[in-house]
Each structure stands twice: as structure tokens, then as C-alpha cells.
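Below, in C-alpha cells: the form predicted alone, a single chain.
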Amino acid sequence: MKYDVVVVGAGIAGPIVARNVAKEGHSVLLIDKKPAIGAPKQCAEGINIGVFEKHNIPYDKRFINREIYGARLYSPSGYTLEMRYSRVSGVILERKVFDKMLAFYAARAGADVLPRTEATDVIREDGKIIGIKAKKEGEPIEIRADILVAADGVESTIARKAGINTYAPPHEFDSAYEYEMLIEGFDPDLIHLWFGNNVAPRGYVWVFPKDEDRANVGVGINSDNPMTAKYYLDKWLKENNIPFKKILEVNVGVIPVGGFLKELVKNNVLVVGDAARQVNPMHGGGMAEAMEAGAIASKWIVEALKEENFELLKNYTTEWWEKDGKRLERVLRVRKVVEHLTDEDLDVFIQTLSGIDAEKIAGGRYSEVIKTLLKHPKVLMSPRRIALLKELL
């Protein structure tokens, strides 16, 4: 078996790369170790509506569970901050269908797709990587390729085998635990987020509605916490008198929120998505970031194949860091400061901010919001809060 490009991993980034490269007439193989692409999911399934047009993905009701019109944030003492739009601002996906459809779009563009095929190693010849070893439904196979794409998740086998340093200490990851369950009493047109050091250390509890009375209800916390994410989620359900006897699904996952790989390309191997830790460190979402990285990577793969010059692949690293890397590093800086906020600080900030301020935060315009906060009397009374906020300017 020989291809121009082999993509390992059919989450979000992998199928985007496979589709874009195959569309340009190159031979592409997309493999995934799961027997059913998209399952099990490890995701809260919320995404901004803008990604569909940006990445040429059909707005297909088969994988859109619910359209969302904004968000409501809750402070530790119960103060709320709401952003509500008159238009659809995001959607809650059905990832099991969405991921499979992304693989379908790649297949329709010309890529071959093999589920239940697990990459186990790279093949080297004269010191150069020329393909992968894999197990297809348990049977060993070898696949040769000019370019490999490691889109195989946080513990990327291919990146590691290719000699790319993907190590990060446990503190740089979050642990997430989620129930898809029956739940009532929450506006199903909004996503809901609860903050607080006793609610979700370094993270938040979320309710992402999938129906009038069904939602993804989960929590993300720092992975080196002595207690588990499940402990915090069950505690929150109990404290809010939410019965958890009607659970339809349990999902667990690890989220890389502590920084990004500096080296995204090594010779003819590229790393994208969670494998490259391309995740928003503030909210832990990675789908939009994976799509963007996949689009940039595929552009340079096509150029490298067209020019028969694999040195061009390095431009993926350069362009990603210029476009997304710098922005996400600023977000990471904010996240590290937010880690030091007390519950009282969170109460004050949520009381003080307006929906427009929250919209600016969601759009990454942190400095505008910080300047507003620094003028507020409740902030000016606290030298510690002033010092924390000034760190971000």
C-alpha cells in the first residue's frame, strides 16, 4: 500500500487534512483505531457557528442537535452574567455523526478511509520515515507514504515515534467527566457555565443543551487535583438537587490546556489537533483550533507535493504560530492569572462585567475588558486584584 499522504486519526483535524489534500488530486489514506469513527466521544460538543462557512463544512441537521443563542455564566455565590443574541451563535453537535461525516467528506473528495486500523510505529529506511506499521482489524500491515500526519490525539503515537517531543507534565492537562442526561430547569437556548474553586478548580461545570430536557452536563478540573472530576460533577449535581438517575451516556477525557508544541513538523511528519495540544487553554475547546490547524497543514502539504519540496512543510509551523499560536499563548497567559482568582474575585468580576464585556472575552479582546475592570470601585479597593489584572496588560 502506498499513498502520497497517510493521516492517522479521524477526529476533527485528520479528516479536514485528508479532505483538503485529496481534493487537490493527491492519494490520501485516513485511518482511525476506532471501529466506528466518532465513538466514543470525548467532548461537550459545542462549537461556534462560524466554523461551518470558514472550513466549507455543510450545515447539516444530521449532526446538529441544537442551535444556541448565547451563554449564561454563574459565579460561586450565584451572580449571573448573560450573553443572548437574536441570531444563532453556536450549535451543540452530535460528534458521533459529525466526525463520521467529516470522514465521509474526505472519502467523497477521494481519500481512502480505514476504521479499526491502529498505527503502531513508523517505518524507517536509511534513517528516513517512509510509512507506518499498523494493525488493521488485528492484522499487521505496512503502509508507505511520502508524508505522515499525526492527528492521533493527546498521546500521539506517531509524533512520539517520529521523534517529536510531545511531553508535558500532568499540571498542563485538565481532566473532564461528563454525563449526557435528562435535566430540566435550564434555558435550552443557552449554554450554562458555573465557576468557583469548590465547584471546579481551574475549570467550570457546563450544561450544554441537546434538547428541551436533555444535555451534556460535565466538569473540567486540573488533572493533578487530589479529587477526581467525577467527584466534582456528582457533588455539583447533588448540591443543586439534580437527580442523576437518568444518565444516557458517560464520557471521560483529558484536555491539553498548558501550552502548544513548538515543533509541529519534523522532516515529513506533521502534528495537528490535540496531538499538537492545539486547544484553547481558557475553555478547553479544541474543535475550531483543530480545523484551523488542519487547514494550514493541508495547504502546505499540497504545496510540498506540488513543488516536490518537503522543506515547504516547515511553513505549517511558521504560519500556525503566526496566526493561532500567538493568540492562544495570550489566552494561556490569561488562564494562568485566572487560576489565582478567589471565589470572591469571581463574584466581583461577574457582578461587574456586562454581556458586552463577556462577548469581548469570548472574542479574545481581553485587554479592553481588563481596562474596564481596572476602573471599577470594587477592583480599585483591592491592590491584589489590581496587580493580577495588570499582569495581563
Contents of the next structure:
Amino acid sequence: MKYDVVVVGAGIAGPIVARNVAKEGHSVLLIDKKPAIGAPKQCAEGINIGVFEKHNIPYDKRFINREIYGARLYSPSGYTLEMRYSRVSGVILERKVFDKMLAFYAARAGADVLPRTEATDVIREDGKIIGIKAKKEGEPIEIRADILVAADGVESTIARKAGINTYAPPHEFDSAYEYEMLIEGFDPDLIHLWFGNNVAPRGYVWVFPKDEDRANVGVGINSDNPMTAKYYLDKWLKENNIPFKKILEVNVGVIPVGGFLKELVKNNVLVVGDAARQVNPMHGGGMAEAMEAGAIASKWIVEALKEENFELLKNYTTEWWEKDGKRLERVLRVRKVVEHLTDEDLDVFIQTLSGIDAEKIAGGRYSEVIKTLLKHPKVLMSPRRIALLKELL
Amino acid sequence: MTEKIRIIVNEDKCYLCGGCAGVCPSLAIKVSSSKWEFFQDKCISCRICVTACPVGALEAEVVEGKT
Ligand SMILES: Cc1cc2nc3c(=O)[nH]c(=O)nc-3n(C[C@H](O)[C@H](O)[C@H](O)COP(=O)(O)OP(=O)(O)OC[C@H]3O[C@@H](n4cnc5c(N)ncnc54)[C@H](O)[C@@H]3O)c2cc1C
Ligand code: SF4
Ligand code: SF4
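Having seen the form predicted alone, could you now give me the structure of the form predicted together with its partner chain?
Now the full complex is given, and it begins with the chain already shown.
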């Protein structure tokens, strides 16, 4: 088998690359080790509404569980901050359908798609990577390709075998555990997030509604925590008297939230999405980031193939850092500050923020938000809080 | 003698999420869609995988150089 491009991983990033490159007439193979693309899911399925238009994805009710109008944040002592909009701000997807449809769009654009096909290694010839070794339904196969795209998620085995060091220390990952379950008593038009060092160290507990009485209920905590994510979620459900005997799914995963690869390309190999740790470090969402990276990577793959100049692939690194990397580095700085907040800080900040225009917060006008926080008496009395906030300005 | 460990999976707890493979610094764990595998020769006994697993499906068994 020989292709212009082989893409390993049919999550979010992989199919976007495969679709965009195949659309331009190049031969592309997209593989995934899962027998059914998209299943099992490892996701809370929340995504911003803007991605559909931006990445030319149909707004198809088959993979949209619910439209969301905002968010409610809960502090450790129960202060809340609500951001509710008159229009839809995001959706809760059905990822099992969404991922499969993304692969379908890639196939329809001309790419070949093979599930239950696991890349096991790269093939090198004279020091150059000329393809991958894979197992298709257990049978070893070799796939030759001019360009290899590692979209293999957090494991990033193929990226690493291709010599791209995607490794990060455990503190830079979150461990996540989630039930899709029946749950009542939460406004199903909003996503809900609970913060607190005993609730979810470094992270949060989430309720992402998929129905009036069904939601993804999960937790993310620092991966180097001595207790498991499951421990924290079960504890939270018990403490809040939420019955958990009507569980439809259990989802488990690790999320890279600690920084981004400097080099996203090595010769003819590109790394995209979770494999490149392209995740929003603040909330752990990585679908929009994977799409954005996939779009930039595919643009330069198409250019490189057209010009027959693989040096052009390096522009993916440059453009990604220019467009997304710089912004995400700033978000990472915020995350690192938030990590040091005590429960009392969280109470004070959420209490104060509930008086601030929601648009300012959601619109990312953080300096204005921080300036307002800095005026609060409980902040003014604490040199530590002032120092933490000033780090963000 | 430096400690050497073997990582053992509890298959009934494991969701094959791949997280442990992702955090392992030395590619000593491979998670395919149907099985979890450990490669002793690559393991550097750091125990990162054990702590990172969201469900506590991994255990470290000391095989050499008990401390
Ligand atoms: C519990 C949890 C909740 C989350 N919630 C959200 C959320 O609400 N919103 C959001 O935006 N993000 C969320 N994320 C993050 C999001 O799921 C990822 O950022 C996103 O899926 C990244 O897309 P990707 O294409 O890079 O990788 P993935 O979606 O992980 O896809 C990688 C694919 O590669 C395949 N693969 C891996 N190795 C091989 C191999 N060797 N051969 C063949 N195939 C291989 C895998 O089977 C997989 O299908 C969550 C993550 C977790 C764990
Ligand atoms: S992190 Fe835990 S649940 Fe996930 S594959 Fe490894 S052992 Fe299994
Ligand atoms: S102990 Fe360290 S090296 Fe060994 S398998 Fe676990 S993470 Fe990998």
C-alpha cells in the first residue's frame, strides 16, 4: 500500500487532516485501532458553537445531543457565577457519532479509512521514515507514505516512535473519570462546574447535560495525585447525595494540560491534537484545538505536496505557534496561577466575579476582570492574592 | 541495588484508555483496542503510570532490589 499521506488516529485531528488533504486530490489513508471509530469515547463532549462554521462541519442533529446557553460555576462554599446567553454558545456532542461522521467526511472527500488497524511502528529507510507498520485485524501490513501524520491522541506512540519527543512529566496531565448517567436538579441549558481543593484538586467536577435528566458527570484532577479521579467523583456524588445507580457509561482518560510541543514537525512527520498536547490547559478541552491544528497542518501538507518541497511542512509549527500556541501559553499561565488558589480564594473570586459582566469573562477580557477583582476588599487585604492576580496581568 | 518493578494490570478495572501508555516516559506500556501490555525491559520503575491511572487499575510489584 502506498499513499501520499498516512494519518494515524481517527479522533478529531486525524479526520480533519485526512478530509482537507484528500479534498485537494491527494491520496490519503486514515487508520484507527478502534473497531468502531469514536467508540468508546473519552470525552465530556462539550464544544464551542463556532467550530462548525470555522471548520466546515455540518451542524447535524445526529451528533448534537443538546444546545447549551452558558455555564454556572460553583465555589467550595457554594457561591455561584452564572453566564447565560440569549443564543446558543456551545453544544454537547455525541462523540461516537461525531468522530465517525468526521471520518465519513474524510472518506467522502476521497480518503481511504481503515478501522481496527493499529500502527505499531514506523518504517525507516536510509534514516528516513517511509511509512508505518500496522496490524489490520491482527495481520501485519506495511503502509508506505510520503508524509506521516501522528494524530494518535494522548498515547502518542507513533509520534514518539517517529522521534518526536512528546513526553511531559505527570504533573502536566490530568486524570479524568466520568459517568454518563441519569441526574436531575441541574439546569439542562447550562454546563455546571464545581471547584475546590477537596472537590477536584487542580481541576473541577463537571455536569454536561445531554438531556433534561441525563448528563456526562465527571472529574479531572492532577495526574500525580495520590488518589484516583474515580475516588474524587464517587466522593463528590456521595457528598451531594446524588444517586449513582443509573449509569449508562463509564469514560476514562488522561488529558495533557501542561504545555505544548515546540517542534510539531520532524522531516516528513507531523504531530497534531492531543499527541502534540494541543489542549486548552485551563479547562482540558482539546477538540477545538485539535481541529485548528489539523486545519493548519493540512494546509501545509497540501502546499508541500503541490510544491514537492517538504521543507514547507515546518510552516505548520510556525503558523500554529503564531495562531494558537501564543494564546494557549497565556491560558497556561492563568492555569498555573489558578492551581495555587485556596478554597477561600476560590470563594472570594467567584463571589466577586458574579458581579462582573458575564460577556467580559466569556469574551476573554481577562485584564478587565482581574482589575475588577483587584478592587475587592478581600483581595486588597491579601498581598498573596494581589501577587497571584498581578501575575496574570 | 536500584529497585526494579513489574507493572501489573487489573484487567477487570482497566478501560484500555491508553492514559498509562501516554504518561510512561519510556514506552514500556502498549494499549491496543483489546489488550494492555507491559514491556519489562523498557520500564525504568518510576511508577508514574500507577499514579496516573484514573481508576487505580495498575500495581507495581517489586522484582529486584527491595528498598
Ligand atoms: C474524560 C475526558 C473528557 C474530555 N472532555 C472534553 C470536552 O468536553 N471538550 C473537549 O473539547 N475536549 C474534551 N476532552 C479532550 C478531548 O477528548 C481531546 O482533546 C480530543 O479528543 C483530541 O483529539 P485527537 O484527535 O487529538 O485525539 P483522540 O480523539 O484521542 O484520537 C486519537 C485516536 O487515535 C487512535 N490511535 C491511538 N494510537 C493508535 C495507533 N497506534 N494506531 C491506530 N490508531 C491509534 C485512538 O484510537 C483514537 O481514536 C476530554 C478528554 C477526556 C479524557
Ligand atoms: S490508565 Fe488505567 S484504565 Fe487507562 S489503560 Fe492504563 S491501566 Fe487501563
Ligand atoms: S513504572 Fe514508569 S517506566 Fe515503568 S511502565 Fe510505569 S510509567 Fe512506564
